[in-house]
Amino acid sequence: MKTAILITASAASLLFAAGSLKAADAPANPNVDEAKGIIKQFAGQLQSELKASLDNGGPMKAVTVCEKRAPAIAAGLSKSTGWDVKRTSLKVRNTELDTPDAWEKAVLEKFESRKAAGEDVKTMAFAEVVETANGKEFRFMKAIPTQQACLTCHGTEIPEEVATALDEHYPEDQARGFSLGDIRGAFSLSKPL
C-alpha cells in the first residue's frame, strides 16, 4: 500500500492520499523536513556557484559549472546524507543523469496540473512511500521554479554562443523553452525506510 503525502501551498497543510486526514490532523514528518533541509543545500550550494560563474565568466562559465558541479553536489550530499539526491524534469539536459523514473515522471506531470490548477510552483512538494523490490523506500520531490537567470541557458532566446556551448556539452537537450515561473524541473530525494 501506498501512502503518498501532497504538500501544496500551505506548508502545514498534508494531505494524505490513502485516507482522509485533515491537514489539522496529519503528523509531521522528520522524512519531509530532511529532504527539504537537503535540498535546501543543494540549491544554495549550486545557486552560489552559479552565481559566481555568471559574474566572474558569463554563461559559458555556468555552462559548465552546471555540467560538473551539479552532479558532483548531489552525489556528495548522496554520499553524506544516505539519501539518494538527484535532480529530475520532463524536459532534461542531461538524459545519461536526470532522465526521471516512471514515479518521477508521474509526479512531475502532477505538479504541471497543479501548475495549470494556479499553485505557486515555489511551494509544490509530493512525498510517498513507495514498495520497491528491496523494501519500502521514502521519495520526496520538490518543483524547481524556472527564475530569471535560468532563463539564459533554459529560456526561448538563448545567445548562440552559449547555444552551441549547451550543443556540444548535452548532445541530447530537451531542456530549453523555458518562461519565467515555468517548472523547470524538481528535485528528486529517496531513501529506504
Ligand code: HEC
Contents of the next structure:
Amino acid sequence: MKTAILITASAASLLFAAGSLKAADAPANPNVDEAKGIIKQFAGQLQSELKASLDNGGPMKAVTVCEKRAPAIAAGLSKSTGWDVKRTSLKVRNTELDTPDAWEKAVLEKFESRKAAGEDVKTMAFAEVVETANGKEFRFMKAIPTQQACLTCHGTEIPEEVATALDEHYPEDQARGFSLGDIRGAFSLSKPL
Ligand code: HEC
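Having seen the form predicted on its own, the form predicted together with ligand HEC:
Time for the whole complex; same chain goes first.
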C-alpha cells in the first residue's frame, strides 16, 4: 500500500492523503527535511561553480562544468548521505544519467499540471513511500524552475558555439526551448526505509 504525501511550502504543511491529520497537526517529516538539506547542498554547489565558470571562462567553459561537475556532485552526495541523488526532467540532456523512471515521469507530469493550476514552481515538491522489490523506499522530488541564467544553454536562442558544443556532447539533447519560469526538471532523491 502506498502512502502519498503532498508537499507544499514547508514540512509543517504536509497533507497526509491517507491519514486523518489536518495540515496544521502534521508532524515534520525528518526524511523530507533531510532530502531538502541535500538538495540545498547540491543546488548551492552547482550554482556557485556554474556562476564562477560563466564569469571566468564563458558559456563554453560552463558546458564542461555542467557536464563533469553535475554528475560528480550528485555521485559525491549519494556516497556521503546514503540517499540516491540525481536530477531528471521530461526533456533530458544527459539521457544516460537523467532519464526519468516511471515514478519520476508521473511526478514530473503532475508538477506540470500543478503549475498549470497556478502553483509556485519554486516550492513545488512531492514525497511518497513506495514498495519496491527490495522493500520500502522513501522518494522525494523537488521542481527546478528555469531562471534567466539557464537560458544560454536551455533556452530558445542558444548561442551558436554553445549549441555546437552541446550537439557534440549530447547528440540526443532534448533540454532546449525552455522559457523563464518553466519547470526545467527536478531533483530526485530516494533511500531505503
Ligand atoms: C553552460 C551551459 C548550462 C547552463 C548555463 C545551465 N545548464 Fe543545465 N545542463 C547543462 C548540461 C551540459 C547538462 C548535462 C549535465 C548532466 O547533468 O549530466 C545540464 C543538465 C541539467 C539538468 C539535468 C537534467 C538533464 O536534462 O539532463 C537540469 C535539471 C538542469 N541542467 C537545469 C539547469 C538550470 C535550472 C540552470 C540554470 C540555473 C541550468 N541548467 C543552466 C548545461 C547548462
